[in-house]
Every structure is written in C-alpha cells, then in structure tokens.
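The chain that follows stands alone, in the form predicted on its own, written as structure tokens.
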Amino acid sequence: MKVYGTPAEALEDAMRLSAAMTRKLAVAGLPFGGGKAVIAVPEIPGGEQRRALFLRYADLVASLGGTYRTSSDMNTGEADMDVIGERTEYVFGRSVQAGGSGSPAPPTAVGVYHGIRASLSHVFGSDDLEGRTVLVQGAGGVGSPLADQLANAGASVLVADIDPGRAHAVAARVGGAALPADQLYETDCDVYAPCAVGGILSVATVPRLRCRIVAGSANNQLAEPEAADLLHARGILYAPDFVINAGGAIAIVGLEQLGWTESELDTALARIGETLRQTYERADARGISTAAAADLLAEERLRAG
C-alpha cells in the first residue's frame, strides 16, 4: 500500500513486483507462480478507514477463487492480514492468535542475515562479522531485527531512515550509530543493506557507493538493468534482491501451506546462503553479473517447472 503519483505508476510496480515473485518463487523452489498486488492510496489510512479499504481488497481477493493469494508488504502488516482473513480464506501471514504465521518481516531479516554471511565469505574469504561495517537502510519490520542480529554477531551497524527517530532508536538499541537519509551513498561500510524501498541502485547512484556489497531486503533495488552491469565493473558483489529477501515468501508458504516445521524452515532459510554462493559462482565463471546469474537461474527453474 503506497501513494503513487498516478494509476499508471501503480500498475507499473505491480508488474515490476509480481516479475520478482515470480523468480523469488521459482529460485526458492516453492511450488507456486508469482503475483503482487498493489493498493495506490492518497494518503496512507488509519481506524475505520483502514478497515474499510482492506475489506474492500478481501472481497476483491476472493472472488479470484484462489488463484491469488495475497500477504503484507510495505505499509501493511498482521492486523490488516487479519480484517483480510474476515473475508477471505486466500491470505497469508494472518497473526497468531487469528492462525496464521505472523509477519513474514523478520524471517526475511534471517534470510538476509544468511545472504550477508554468504556474500562476506566470497568477498573476503570468511563470513565472520566481528569487525565488519553494515550499513541498514530502513529500521522497520525487516532492517530492525537485522540490525540485532549483525549487532548480536559482532558487526558494527550505521541505520539510516527517512524517519531519523526510528533509525536513532534502533542504533541506540543496537550499539550502533544513525546516519541521516541523503548521506548512505557516500558513507564508507563493508556492506550496504538496503531494507526500504525499491528502484536505489541506478547509474547516477551505484558510482557514490563505497561499499564492497550490496546486500538487502529492499525489492526491485536496481532502477535500471545497467546498474547491475556498474556494480560489477566496479568490483561491488550485488546479492540479488529475490534470492536473499525470500525469508518472508518462504516462511509463509513454507509454515501455512507446505506444513513445515520451525526447523524445516530454519534449514530453508539458511539455504538462502547457500543459493547466493551457487549465483556468485557461476557469475564469476560466466563474467557476467550476479543479477543476470541469478536471472538464468530462475528461467532454468522455471523451465524446469
């Protein structure tokens, strides 16, 4: 759910997100197609209001009779998946206590954290944090809890937000530092995690990068496919985005579809590393970028499906 300038920009990124779930699904190995759905609001609603609208989506939701099923993103969360669930069975990532399996943000920030490792190791040789600079763009529901757990495994973290508040409270909890919005291009770290919004690496940006890796929860981070093509020129490992942020897809799929155990889930998560380290290696092979690596990866399990 975002404000977008016109319909047109809406159905554009719904086309550009539903592309992304397509190859996040078939990478991950989950046996369902692709499909996003996007709601262009004016301005982003609360109370009845809220309720009101996402009622409204549930009807629509429906009467697709289960060829798509819908879940939270930016700007939506457990509760909305809840007044959903009033209405329509086809929902995932319904609360708890309503029987679904929570919010699939910090099973997104485990497989980042996985994806982070992954990227370390080929980069430097080790996946070892101690020591190591991340840089966390976003502190909502996936860059907070990643900032724990780089924290937690012995990296130093910088937070930046467009809401210098929430990036200070979680650097403070974290023992780390805030950096204001408009300077993250330019701040040197070992990797950059972008965790907000989509469309932040261009060729007007990815030169002011001073990073060694790119590696995120955001979608669609490359603006342009150029981009990916500047980021390997310039020697920056980009983990790409539907390979390391399908933590979320997976878990719910995974718990309220497949019928998988925590464990079951924890081995798929970590498997997230795993599939980058197989992305980086037939890029280094093939000398191509790692996003057009992981391209061929999907085509290749998609054909295959």
Given for the second form:
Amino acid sequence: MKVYGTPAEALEDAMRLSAAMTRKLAVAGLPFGGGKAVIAVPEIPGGEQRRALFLRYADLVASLGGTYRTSSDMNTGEADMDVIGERTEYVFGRSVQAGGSGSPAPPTAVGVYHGIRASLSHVFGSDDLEGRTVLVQGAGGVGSPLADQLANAGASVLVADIDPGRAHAVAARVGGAALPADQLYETDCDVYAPCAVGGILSVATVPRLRCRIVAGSANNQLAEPEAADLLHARGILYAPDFVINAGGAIAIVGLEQLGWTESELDTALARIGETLRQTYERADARGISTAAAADLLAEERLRAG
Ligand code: NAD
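Would you mind giving the form predicted in complex with nicotinamide-adenine-dinucleotide, to go alongside the form predicted on its own above?
Then the entire complex follows, led off by the chain already shown.
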C-alpha cells in the first residue's frame, strides 16, 4: 500500500513487483508462480477507513478463487492480513492467533543477513561481520530486526530513515549511529543495505556510492537496467533483490502451505546465501553483472518448471 502520483504509476509498480515475485519464487525453488497487488491510496489510511478498505480488497482477492494469494509488504502488516482473513482464506501472513505464520518481515531480515554474509565472503574472503560497517536504509519491519542481527554479529551499524525518530531508536538499541536520510549515498561503509523503497540504484546514484556491497531487502532496487552494469563496472557487488529478499515469501509459503517445521524454514533461509554465492560465481565466470546472472537463473528455473 502506497501513495502514488498517478494510477498509471501504481499499475506500472504492480507489474514490476509481480514480475519480481515470479523470479523470486522461481529462484527460491518454490513450486508456485508469483504475483503482487498494489493498493494505491491518496494517504495511508487508519481506523475504520483502513478496515473498510481491506475488507473491499479481501472481496476482490476472494473473487480470484485462490489463483492469487495476498500478503503484507510496505505499509501493511499482520493486523491488516487478519482483517482480510475475515473474508477470504487466500491470505498469507495473518497473526499466529488468527491462524497465520505472522509477519514475513522477520524471516526476510534473516534471509538478508545470510545474503550479506555470502556477499562479504565473496568480496573479502571472509563472512565475518566483526569490524565491518553496514548502512541500513529503512528502520522498518525488515531493517529493524536486520540491524539487531548485524550488531549481534559484531558489525557497526548505521541507520537512515525518512522518519528520524525511527532511525535514532534503532541506532540507539543496537549501539550504532543514525544518519540523515539524504546523506546515505556518500557515506563510507562496507555494505549498503537498502530496506526502504525501490528505485534507489540509478545512473545518477551509483557513482555516488562509497560501499563495496549493496545487499538489502527493498524490492526493485534498480531504477534502470544500466545501473546494474554501472555497479559491475565500479566493482560494487550487487545482491540481486529478488534473490536476497525472498525470506518472507519462503517463510509464508513454507509454513502455511507446504507444512514446513521451523528447522526446515531455517535451512531454506540459509540457502539464500548459497544461491547468492552461485549467482556471483556465474556472473564472474561469464563477465556479466550479478543482476544479469540472477535473471538467467530465474529464466532457467521457469523454463524447467
Ligand atoms: P516498512 O514499511 O515496515 O519500513 C520501511 C521503512 O523505510 C520505514 O521506517 C520508512 O519510514 C522508511 N523509509 C521510507 N522511505 C524512505 C527513504 N526514502 N529513505 C529512508 N527511509 C525510508 O517496510 P518493510 O516491510 O521493512 O519493507 C522494506 C522494503 O523491503 C520494501 O521495499 C519492501 O517492499 C521490501 N520487502 C519487504 C518484505 C517483507 O517481508 N516485509 C519482503 C521482501 C521485500
């Protein structure tokens, strides 16, 4: 759910996000297609207005008869999925009390954490976070637990959020530092972890980066395909978004549809690091960007399916 400039922008975003979900589930080896719904609002609603909107949306999802199952993402959460669940069973990520597996954001953060370690290993020859600096953009559902894991493993964590209160709260909790949201591109760090909005990697922003690795949860990080080539040319390792941020999708599908145990889920989340390692090796072997290597992997899996 997001405020868009025009309905056309919302539609374009929905199509891009849906394509990314298709690639995400293919690369994660889950036996389903991918889809995404966008709710375009003039402002983020609350209270009764919010509830009424999600009930209307639930009726729309129900009308698709299970060919599409919805879940939470930006600006939506467990409580909203519980409202949707009042009208349709085709919803992932309801609260545990309401029969779901909870928010996909924490397992997404676990997957990103594995992805950051695999990326460090590729660039520095060691996945040790001790002494590394990671800049987390977005102190929300994913960024906040990710900051905890990174700090627990010994990293110095920098946090940037358009809501400075959130950035300061998370930074204080993990013993890190808060940054103004408009200074993050120029900040020296080992890893830049975008966990807020998409479109942050463009031909205008990539030249400003002062990191060795970009690895975060945001969907559709590349504003344009050329940004991937520019990252490659600058020697900045980019963890393709739909590979590294699959943890939430893996968790809700695994726990709610495939009947996995928590330990099976842990194994599947750790595999995100392994998939990234393979993607990096392929990109190196062929001299192509990591984004191109991940697209190839997705296409191969889709063809095989
Ligand atoms: P969220 O809404 O809980 O948190 C986003 C945070 O980013 C908020 O604190 C917000 O204030 C901040 N923010 C927004 N614009 C910003 C900007 N320009 N600069 C800095 N901070 C900004 O969202 P989330 O669930 O944590 O998801 C974060 C990203 O990860 C999104 O792109 C989402 O699509 C993607 N993602 C989320 C999941 C999931 O399971 N939640 C799964 C895969 C991908």
